[in-house]
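The chain that follows stands alone, in the form predicted on its own, written as structure tokens.
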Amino acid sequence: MDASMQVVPSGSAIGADILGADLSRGLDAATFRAIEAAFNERSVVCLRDQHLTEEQFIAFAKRFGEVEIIFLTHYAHPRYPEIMLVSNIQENGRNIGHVDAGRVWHTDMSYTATPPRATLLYAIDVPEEAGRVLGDTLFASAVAAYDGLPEAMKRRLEGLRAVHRVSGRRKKTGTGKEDNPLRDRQPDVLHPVIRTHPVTGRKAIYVSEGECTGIVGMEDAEALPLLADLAQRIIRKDYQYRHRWRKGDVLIWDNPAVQHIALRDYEWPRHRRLMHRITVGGSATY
């Protein structure tokens, strides 16, 4: 293991730095054991001060599992299909990647049977204004929000079901028009209310507000209001991240144990943002 390497906690519930890793370099085992085990500890890291190539940042996604491909085939790297662009640059009047995302407070592809295990975000280009960087990521603790959770609440939630439909959150911001299409096909999944992770072992809820459109078995009346109120409850201050952004980050995220936003606060083309993204499949949810 790499006797230099740091993990920082951030000092919020969740979220912590990793200093002294040099992903260019690859890492051997033992060094990933601990970058891995700070990951499944901390819900949120980050590897400061990288310099990578494509082929190895999905090298290291790799480690964590197998890299998927999303359906908004469109903004994928030219030339890496594992890596989407996530970007407000537009070339001859296009956006070169995904400009909208990340606008509401979500888990990532929770529309799908088996959702990632983990998102990679590599900072390319990041927005600055007067020195100020801009473009900070929001991060929530499902798993926090469940511990805090009245023991009543916990037992009505047992064996609860939701609906997700990819299309819910779009439709209800009005954001991501041009993609809706897509959206639309892609069919609707249940999980549960309350998610077990699948390597800690820890419960989460698993309900995003928009994105979850219903409680199987349960009347609208009283299914979206308690979606709601659950959505609220993973957002609270305390059980939050901010993470800053710096050129070179490789940020890491546990799509079962946490929710996610971006702060749109920069625009094209006075500011410039550019990730590469790639997400590690995971498993059927329980």
Contents of the next structure:
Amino acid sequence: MDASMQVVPSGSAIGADILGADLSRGLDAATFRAIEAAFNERSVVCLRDQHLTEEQFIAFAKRFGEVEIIFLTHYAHPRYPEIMLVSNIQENGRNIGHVDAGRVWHTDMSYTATPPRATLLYAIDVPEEAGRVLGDTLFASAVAAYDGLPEAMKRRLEGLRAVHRVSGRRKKTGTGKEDNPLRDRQPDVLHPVIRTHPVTGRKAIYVSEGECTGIVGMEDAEALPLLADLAQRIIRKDYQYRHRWRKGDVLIWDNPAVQHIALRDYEWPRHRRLMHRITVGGSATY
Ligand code: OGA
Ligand code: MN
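Here we have the form predicted on its own; I need the corresponding form predicted together with N-oxalylglycine (OGA).
Below: every chain and molecule of the assembly, starting with the one above.
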């Protein structure tokens, strides 16, 4: 393992910086194991100060599992279909990437049958105003939220399954009109309300108010307030980590374990934000 590598926990329930790792070089097995262990333990890890080509970024992501091809093809990197551009930059009157990737609390692509294990963002351009960084991303631990549930509630939730629908969230925020036809082709999927993490075995609350439209076998009058209550329990301040971006960050989050939201406190053309995003495939939920 790279002797200079250091894992620095954030001080919050989740999150850590990993310093002294150079992802542009092929990592040896022990170094990757140390990064993966920190990722499993902290749910969100940031490798600072990276200088990566697209190939190097993709090669690193592949260490975590199968890299997915972007289905929102108009946001894909022009030469690398594994990379999605998350950006507010406009060229010729058109957004070059996805502008509102995370405006509400969510876990990535829960509307798919096998939601991604991990998402990686590589910060190419980070907006600033008078020396202050903008566009922070907030994360909250759905594992801590489960652990904090009253025992009676844990028992009540066991075995329940929620309906996840991609257009559920879109309808609510009125955003993403441009890609709605593509998204609307995704059929509804069911996931357990309490999900067991495929790697750590820990349980987490796995619902979001945006995507979840109901609970199987439960009237909406009961299900919708329950979903709202669960979603609210995840985003408690003491379960949160706030990521302040620096150019060169590679941030990785564990989708079964955390939810996240992007702050939109910047605007085009005053501020430029560009992230390269890769999702690593996951497995069926249980
Ligand atoms: C995402 C996402 C947040 C951000 O890419 O899935 O939610 O800060 N992005 O860009
Ligand atoms: Mn997201």
